[in-house]
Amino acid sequence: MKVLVVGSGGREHALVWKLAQSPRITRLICAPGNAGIARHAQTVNIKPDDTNGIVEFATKEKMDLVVVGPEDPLCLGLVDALTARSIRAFGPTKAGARIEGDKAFAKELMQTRSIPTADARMFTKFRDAKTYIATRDTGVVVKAAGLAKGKGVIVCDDPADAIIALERIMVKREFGPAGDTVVVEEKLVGSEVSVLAFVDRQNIYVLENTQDHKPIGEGDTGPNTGGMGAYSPTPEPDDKVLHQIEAEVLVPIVDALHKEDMTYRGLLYAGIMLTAGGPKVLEFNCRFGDPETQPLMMRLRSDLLDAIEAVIDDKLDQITLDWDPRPALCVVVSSAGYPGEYAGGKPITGLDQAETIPDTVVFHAGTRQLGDQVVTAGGRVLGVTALGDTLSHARQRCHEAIARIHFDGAYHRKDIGYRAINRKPK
């Protein structure tokens, strides 16, 4: 079988690096990829929002499957246009993917349906929006309603740095269009945890349940990023609450927008905060999460194709996943700077060193190959993943991991996994 993956971050590294092991994968090429992708597929530059150019290659090179990984390809109709070639592709249509792509849609969506979520309110003109802020008297989140890269979200514990934030995305529009409508909701608090979720046209698949640390800083501080590492399997929710998760968000999402005549099949992901009233959506995304999926897949013993095959044929009823019981845990490696402006180029080395520790993987996020030097080519440049008998262990290959790696400026978090890890037994 011929399989295309779209993309170049380390969410599509590691669904190569996953996919590359499949025995019924005879040629794997990935568009655009990176200079880690490029060691487990063949490289096309054909960027991800270039649907013409990837529907004109997947039929020119007779593609049987296209695996679709970042989410801006999806919200602009990817799967759309390769299925109406015959062409048969993972993913969400681009009715599916506006539950990402548009923020107060999703909003409105949960609203409609009862679905657990933080009280918001969606605004098209800064001055209402400011107005809202100003009535409040606690904290506040306030979102570009459009894709805006996993940096569109302000959390604010003061009114008054909510319309800062305002500010920077419907004013000074940081965030470009993405921040032409803005949701404002509560703040809530409690424990973020990810819930992905194999989608067919009748069945949802839950996998493993991970959580990402997004803040750039040490203990969750300072601005959010696309995420600065993530671990698997977590403490929380237990199989009591993530049942209640599975009933109360992920079915009644999936009926709606199948009701919406939007028949979604691929990936879901919903972004969870287990408050003290119980587990509530903070958002839902169309595909992977970028880093979770590196953890994941590095959990994954099944064969990723059979998985993508069976979504895509309706037929999740049919098969069950195997996973490593270890956990893993994958630490973001980013370029000074990050999540604001940052500066690319500088050579890397000590990747294959970094590799030599036992169950570690070294997946590329914003990295190319500049004659025989890999270099750095994005805010996150690597995400070093581990397998460890315990989720300390884990982190602790990736540190010894990190230490054999340089580049100027390399960033990262040394406190991944700290609320697991920290966690009293009780």
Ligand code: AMP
The other form holds:
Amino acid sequence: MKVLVVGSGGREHALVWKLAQSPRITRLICAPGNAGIARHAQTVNIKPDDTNGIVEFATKEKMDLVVVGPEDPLCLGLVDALTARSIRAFGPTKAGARIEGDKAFAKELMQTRSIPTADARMFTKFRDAKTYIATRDTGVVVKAAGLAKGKGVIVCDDPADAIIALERIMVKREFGPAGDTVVVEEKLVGSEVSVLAFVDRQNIYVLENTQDHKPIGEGDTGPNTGGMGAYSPTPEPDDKVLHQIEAEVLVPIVDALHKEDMTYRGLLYAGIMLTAGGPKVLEFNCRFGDPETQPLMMRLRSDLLDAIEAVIDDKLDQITLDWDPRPALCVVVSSAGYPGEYAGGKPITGLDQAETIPDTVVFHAGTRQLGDQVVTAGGRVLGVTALGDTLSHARQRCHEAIARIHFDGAYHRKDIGYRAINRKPK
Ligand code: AMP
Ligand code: GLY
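Now show me the form predicted in complex with the named molecule, since the one above was the form predicted alone.
Entire complex below, previous chain first.
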């Protein structure tokens, strides 16, 4: 079987690494990929948002399946365009991807279905939003409704900061048209968990729990990033709360999506805050999480291709995923300056030595091959991921691997997994 994966980040490296182990795949290609992906797949220089380019390539090369990693091509309708050419594709259609691409749409869907989420109001005019924020007296979160690479959400401790955030989004237009509509919502308090599920016409198959670490600084301080590390499984939620999330969040949202004149097939990611008042939705994503996918793929023992095909064929009820019971943890190594401005092109050394540590894989996020050197090419550069007997063992392996890797300005958080590792037994 000939499979094309679309994307170039750490998530796509983890997907490609896993798919490369499938005995049924005879040819594996990634567009555009990165230096790490090129070790397991042929890479082809087509940008993920070049819908026509991808469709033409997949047609010409007679690909049997296209797996779309990032949200942008899904929101642009890549799956619709591939399906129109009778090419099987994994991921929701443009209409389904709106659950991530339009936060106002997602919030309205949650409100009409009484899905637990932060109280929120939507605005298209700066003055109206400002007047509303001024009436608040607690923490406020201001979100650009459109896609902003995970950076369009500004969590503020008081209304004065929220007005500054609003100016950044609606007046300075830091996120461009993504900020035409803003969602202003109450700040929720609790610990976050990412609940990822495969979804087909009839079924929802929840994957193992993972937790991301969004802020750049240790102890979850500083601005939000795309994610600085993740691990799986997580101590919370327990089975009872997980069932609650399935019943109160996943089932009604999938039901609502199926009713919007379409069928949602693919991966649905619910970002959940476990609050004192129960689990509440922070966001939905229409694709695998990054970096959550890195520890998940390390733990998945079953063939990912079987699961992907089951989604496309509405046969999720016929598969069972087998997971390594050992925990896995991913530490992201980023460029100096990220999530702000950063420079690329820094040579990276020590990658091979890092992977001699047992059960450790260095997933590439932002790298490229320059002659015989691998150089940095993104804010998040690597996702060093390890399995361990315990979570702190997995983290120790990641840190040992990172100590062998060098590039100018490399940064990582040393506390990934701290909530679970420092947790006091109940
Ligand atoms: P989102 O892209 O909507 O998930 O937001 C990115 C991050 O901002 C989340 O992972 C949370 O850490 C934080 N966040 C979003 N909404 C809220 C909220 N209502 N209360 C507290 N934190 C939030
Ligand atoms: N890790 C957060 C995301 O994938 O959106």
